[in-house]
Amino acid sequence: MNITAMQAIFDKIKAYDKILIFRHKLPDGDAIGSTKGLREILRLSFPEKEIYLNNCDSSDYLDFLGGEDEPQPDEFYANALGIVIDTATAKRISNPRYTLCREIVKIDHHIPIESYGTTEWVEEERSSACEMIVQFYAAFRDELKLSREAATYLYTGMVTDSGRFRYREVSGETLRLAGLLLDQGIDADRIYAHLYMKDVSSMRLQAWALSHIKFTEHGVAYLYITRAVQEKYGLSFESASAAVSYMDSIKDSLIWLAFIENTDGTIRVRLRSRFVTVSEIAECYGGGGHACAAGATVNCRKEMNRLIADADRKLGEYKETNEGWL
C-alpha cells in the first residue's frame, strides 16, 4: 500500500473544487466501476465540490450500472483536476479532452508502460482498480463517505476483474476490502445475475465457438470471430468479446485467444493464462495489461498468425522448463 501516492492524491482531491473522471476506451467492469465508485464517494465526501465523469463510449454489458453525466464545456477543464483511473497508456484514454485539465492523477494496477500524470499511483499487484478506490477510502475514511451505491459499483468491479475472486492478484487484502463493501448491504445476487446470466444469441454463440476452437502444436487454444459470426448471432463487440472466458478450463492449454474483428477491419485480442506471462506478447503488438490477462490489436490475418505462432513459441518454453501446469 503506496500511503504516500494516495496522500498526495487526497492533498489534491481537496485543493480542487472542480474534477473530471476518466476511464479507458471500450470499458470493463472495474474501469466503470472504479470511476463511478469514486466519484459518488467524493460527492458524498465534498458536496461543494463540482464533480463529473465524462468518456466518448459506453457498455451495454453494464448498463445495470446507469450512465455518466452530461459532457462539460472546454472552459471547466482549464480549472479542474483530472482523474484517469484503470488506464496504463494515455492513447487509451477514452476521452481526449482529459489533457485540458489543469493537473492530472492517474490510478492504476496494470503494468506501467507509460508515465501520464502529474500525480500517480500504480500498483500492479492490486487484482482491480476497485481494489484499489476501496483501499483509498479506507486508508481516509475519517473524512471520506462511502454508500451502498459506491459500493455496488467497486464491488461489481473487483468481481469482474478479479475473476470472482480468483486470479492470482487476489489477495487476503482483496477479500477484505470486499467485506467492506458487502457491509455496505449491497444487493450481490443482483450484480451476480447481471453479470453472468446468458441471453439466447450468447449461448448459440457459445455451443458454435466450443465446435470452432483451435489449438497449437503447444496447446495454445484460439478462436477467431468474424464480423459475419456477431451478426449471425446478434452479438455486439462486447458479447463476441467474451467468448475468450469459454477456453479458461482447458487442460494443457494454458494460453487462450479471443480474436474478435472490428467494424474497420482490425481484429481486437483478448489474451489469458495461466502460469504464464502473456502480457509480454501484449506489448508487442501495442496492447498491454496484467500478466496472465492482456489485450492488443493486430491489424490483419497474417499478422493475427504471426501473434499466435509467438504464443506457441511462449508456451512450448514454458513447458521445457517447468512443471505442474495443467
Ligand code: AMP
Contents of the next structure:
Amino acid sequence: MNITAMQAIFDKIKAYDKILIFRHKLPDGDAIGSTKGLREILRLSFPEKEIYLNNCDSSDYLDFLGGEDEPQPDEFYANALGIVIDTATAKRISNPRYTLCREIVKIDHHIPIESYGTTEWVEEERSSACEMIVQFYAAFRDELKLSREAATYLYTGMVTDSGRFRYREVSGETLRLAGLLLDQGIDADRIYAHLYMKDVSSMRLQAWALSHIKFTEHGVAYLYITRAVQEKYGLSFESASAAVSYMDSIKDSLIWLAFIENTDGTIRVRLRSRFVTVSEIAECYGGGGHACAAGATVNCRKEMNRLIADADRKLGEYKETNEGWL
Ligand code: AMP
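Can I get the form predicted together with adenosine monophosphate as well, since the one above is the form predicted on its own?
And the full complex, kicking off with our chain again.
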C-alpha cells in the first residue's frame, strides 16, 4: 500500500472545490464502479464540494449502475481537479476534455505504460481499481464516509475485475476490503442477477461461437466476430465482445483471443490467458492491460493474423519451457 501517494491525493482532493472524475472508454464494471464509488464517498464526506462524473460513453450491460452527470462547461474544468481512474494510457480516457483540468490525479492498477497525471498512485498488483478506492476509504475512514450506494458500485467493480475473486491478484486484503463493503448491507444477490442474466441474442451468439472457435498449432483458441455476425444475431458491440469468456476453460488453450470487428473496419482484440503473459503481445499492437487480461485494436485481418501467430509462438514457448500446466 503506497500511503505517501494516497496522502498526496487526499491533500489534492481537500484543496479543490471542484472535482471531475474520469475513466476509460468502453467501460467495464471496475471503471464504472470505481468512479461512481469515489464520487459517492467524496460527495458524502465533502457536501460543499462540486463533484461530477463526465465521461463520453456508457455500457448497456452495466446500466443498472446508472449514468453520467450533466456535462460541465470548460470554465468548470479550468478550476477543477481531474481524477482519472482505471486507465493506463491517456488515449484511452473516455473524455478528451480531461486535459482542461487544472491538475490531474491518476489512480490505476494496470501495468504502467504512460504517466499522464500530476499526482499518481499506481499499484499493478491490485485486483481492481475499486479495491484501491476501498483501500483509500479505509486509510482515511476517520475523515471519509461510505454509504450502501457507494459500496454497491465498488463491490460490483471488485467482483467483475477479479473474475469473482478468482484471479491471481486477489489477496487477503482484497477479501478484507470486500468484507468492509458487504458490512454496508449491500444486496449482492441483486448485483449478481444483473451480471449473469443475458438476453436471448447473447445465448444464440454463444451457440454460434462454440462451433466457430478456431485453434492454432499450439492451442491458442480464437473467435472472429465480424459485423455480419453481429448483425445476424442482433448484437450490440458490447454483447459481441463478451464472447471472449466462452473460451475461458478449454484444456490446452492457455491463451484465448476474441476479435470483434468495429463499424470502421478496425478490430478490437481481447486477450486472455492462464499462466502465460499476454499483455506484452497487446503492447506490441499499441494496447496493454494486465498479464492475463489485455486488449488492443488492430487495423485489418492481416494484422489480426500476425497477432494470432505471435500468441501461438508465445504459447508454444511456454509449453516447451514449463511443466505442470493442465
Ligand atoms: P478488455 O479485453 O477490453 O476487457 O481489456 C482487458 C484489460 O486490458 C482491461 O484491464 C483493459 O483496461 C485493458 N485494455 C484493453 N484495451 C486496451 C488498450 N487498447 N490499451 C491499454 N489497455 C487496454
